[in-house]
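A single chain comes next, written as structure tokens; it is the form predicted alone.
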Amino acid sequence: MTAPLPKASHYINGAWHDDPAGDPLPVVFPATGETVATLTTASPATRDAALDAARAALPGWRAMTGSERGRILRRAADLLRDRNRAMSELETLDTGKPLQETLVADAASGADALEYFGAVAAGLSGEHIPLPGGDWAYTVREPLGVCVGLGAWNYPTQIACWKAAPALACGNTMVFKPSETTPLCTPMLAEILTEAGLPPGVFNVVQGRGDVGAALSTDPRVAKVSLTGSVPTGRKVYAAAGERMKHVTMELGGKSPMIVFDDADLDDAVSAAINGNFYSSGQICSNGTRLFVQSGLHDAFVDRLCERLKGAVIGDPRNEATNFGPMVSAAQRDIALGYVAKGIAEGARLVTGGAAIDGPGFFMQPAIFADVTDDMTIAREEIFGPVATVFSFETEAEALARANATAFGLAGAVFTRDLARAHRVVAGLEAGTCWINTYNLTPVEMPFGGVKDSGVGRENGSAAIEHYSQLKSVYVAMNGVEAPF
């Protein structure tokens, strides 16, 4: 692999830009242990210097047209994809996440939001409204101005994109974090977008911890803050926002189920299964880790998925043979071992994996459990590993009304060969993105988000405009004027 690391640790006003004053950042490759690179975090001061570096820049860039602003979002999907390889290198490196899963995952669906948002800023616009007498009104879509966007690891280069495509198509400006786990990927899309002919400041990029994203989410020359994280950290966020009144979007975490009946395909749902918890060494935010199967499929559909798990090629995640990577570091493995050992102790079935594996690198066995009960520690927190949990069930009403007992609300699918039952079930679900016979695909087009405890607003498709910009309303009177004295 011979991917460029990042030329300095921020990306500030179009330019790389180093701060000795902040402190070590070392990057960990997850396959080895080792650190690859050093970057440092943003003191005060380069903090100042992004945010003032987009309030400069607000201006110039909401005064372009749409056209002209997707223009330079559809050249920069054209870079990103042509440099995939290195992308997904980096990102490998980053995450440790398989190359045979960055090479189509990663920067590919961030080009995607980017050039499907590029052709949205051409077309928006408000309406006329006809009014009694003559009158008439008029709407004006507005940006809202500087924008902060935090990051979470697992998918740093398509959750940048997710943020900045929508939010640049309006006309705000962006002040992006990146998680510290992983924080080389976004500030090379920085410099994509500029060398596509993004002005100086539209798009900056400060590396930090969570101090650097408090201090950036609270500050007065902020608009906006999306998040993409845990459900503590966006209570946390969601409140000082929401103290100062700026808008926001949070993108939270997820125990999602997925109620597989007796009729459904039962390969299909295995598969489904396999990328609903182990895609990513689990580390996904709407994986359904509540797998529902009917009890006359229970055995058949745990046989089946523990015999698929045997295809699993764990190794080095350089290696486009390698489909099971390690977890992004120590902690997280821990966590996740964590959970496999309170399964144990609280009576689940361990049917298979659970296990560290020795030597470097932060791998473990993906695990499952079944009989699996809702009071479970396993059954009620997100374990953001690969950790599945299956449950039996009897009837539609059983399982819909044990899916929802949930505080979280992310995801939710159903798999049945009867489709009047799945639009109904899915009718039923308490989650803000579903899917019927298939899981955790998330096209650009289509709006991604939680409801509950798993968030507020929504992520991609034509639902994003609305949480980037803001209505202007505007009266026009065509008659005299009337007063009562």
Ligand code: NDP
Contents of the next structure:
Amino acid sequence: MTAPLPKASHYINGAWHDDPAGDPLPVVFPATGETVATLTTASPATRDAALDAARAALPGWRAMTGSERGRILRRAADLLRDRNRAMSELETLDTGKPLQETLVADAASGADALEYFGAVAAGLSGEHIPLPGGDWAYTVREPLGVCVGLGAWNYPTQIACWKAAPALACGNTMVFKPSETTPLCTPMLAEILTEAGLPPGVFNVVQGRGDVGAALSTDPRVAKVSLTGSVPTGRKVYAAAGERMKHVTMELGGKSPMIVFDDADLDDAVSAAINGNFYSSGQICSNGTRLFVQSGLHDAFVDRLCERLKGAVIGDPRNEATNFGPMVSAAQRDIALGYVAKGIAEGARLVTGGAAIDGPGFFMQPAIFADVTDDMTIAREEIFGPVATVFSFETEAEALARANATAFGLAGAVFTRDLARAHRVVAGLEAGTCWINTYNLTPVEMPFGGVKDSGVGRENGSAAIEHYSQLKSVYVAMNGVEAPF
Ligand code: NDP
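Could I have the structure of this protein in the form predicted together with the ligand, to go alongside the form predicted alone above?
In what comes next, the whole complex appears, and the chain from above leads the way.
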């Protein structure tokens, strides 16, 4: 792989920016454990420079028409697509996800977001409201101001684009902090945006750990914080933002149910279970990790799933034949292995996998548990690794009640050939994003986000515009002003 690395740690005001005062931030390739780059975290001076740049760029950027802003975003989408291979290689280096995945899922979906919101930008407008006596009102859709984006480590390019594209389309500026674990891709995106014609300061990237994220999201210059991360971090960031009355979007964790009825197409359901549990080594927020399978199909489902796991090609993610890579870090693998041990200790049946794989890198075998009961730890907590749990159920009402018996509410799915039942079940699911007879498809046209502890707000689709803009209402009097005295 020959993907170029970022020329410096941070990207501020349209240029690369180094910060010798920051702490070292080693970047480890998850497949070998080797350090491939060492960046630095942002010192307070660098954070300030980024926020100042974003604030200074705001008047000029918001004054442009939506069409002008949109043209730049669409140009960036084209550049991102042109550089798909280099960006995919970098994403693989950053996250350990197989190149087979990153070539189609990461920069590609980022480009989709830039293109979509580039088009949406041109159509942003307010409304005209007729009022009694010939008076009228109009609304103006205004940007919020400087937005902060905080990213998780599983989809660094996609997460940055899902936040930046609607934010910039609406006329906001942004300071983005990637996860400390995967800092390589986002500054490259910033460089591409500059090349596409984005004015300096509109999109800035600073590196750092949680303390940098906390300092950014509480800064008085910031109007909105959009976090993709875990529920515990979400609680902290939401509380801090609420204290200062900032807008938020919270894309948090999940423990989503996939309900498979006896009449489902077995192969489709198994394929969806594979995508929804083992793609990206299971490190996807919306994964359908609780597989509720009706008793008549249960054993065949478990058998077929185990059979299909033999097709996993585990190995170096740079090899395009590999379809199952390492976990992002030793720490994340240890968390997943810890859950496997807990599952066994609490009496679940480990049907296959679940062991660490010897050698360099942070590999583990994909795991399937059966005979799982709802009270077990592996049934309740987000694992964020390649560990699927299968449950048996008898009736639709039972499946729905058990599926909803969780504090999470990110996603859910139903597999059945019965059309009425499919719609009845998704109507009853307490989840922000649902699928019927498929799983984990998240096109940019479709709003995405969670309910309950899984989050607040929506990304993607026209819904995202509501979360990156605010309406100003203007009353226009066409008559004289009456007063009581
Ligand atoms: P974390 O919550 O640990 O981190 C998310 C981001 O917040 C990181 O950039 C992190 O920095 C930063 N951060 C940490 N502490 C603070 C703080 N106090 N104030 C401000 N920022 C802070 O999540 P992970 O990176 O571990 O990602 C995995 C989680 O993300 C899972 O729960 C997963 O479900 C969720 N996720 C949700 C998605 C969704 O769209 N709903 C999509 C993808 C993942 P640093 O990394 O440097 O600590």
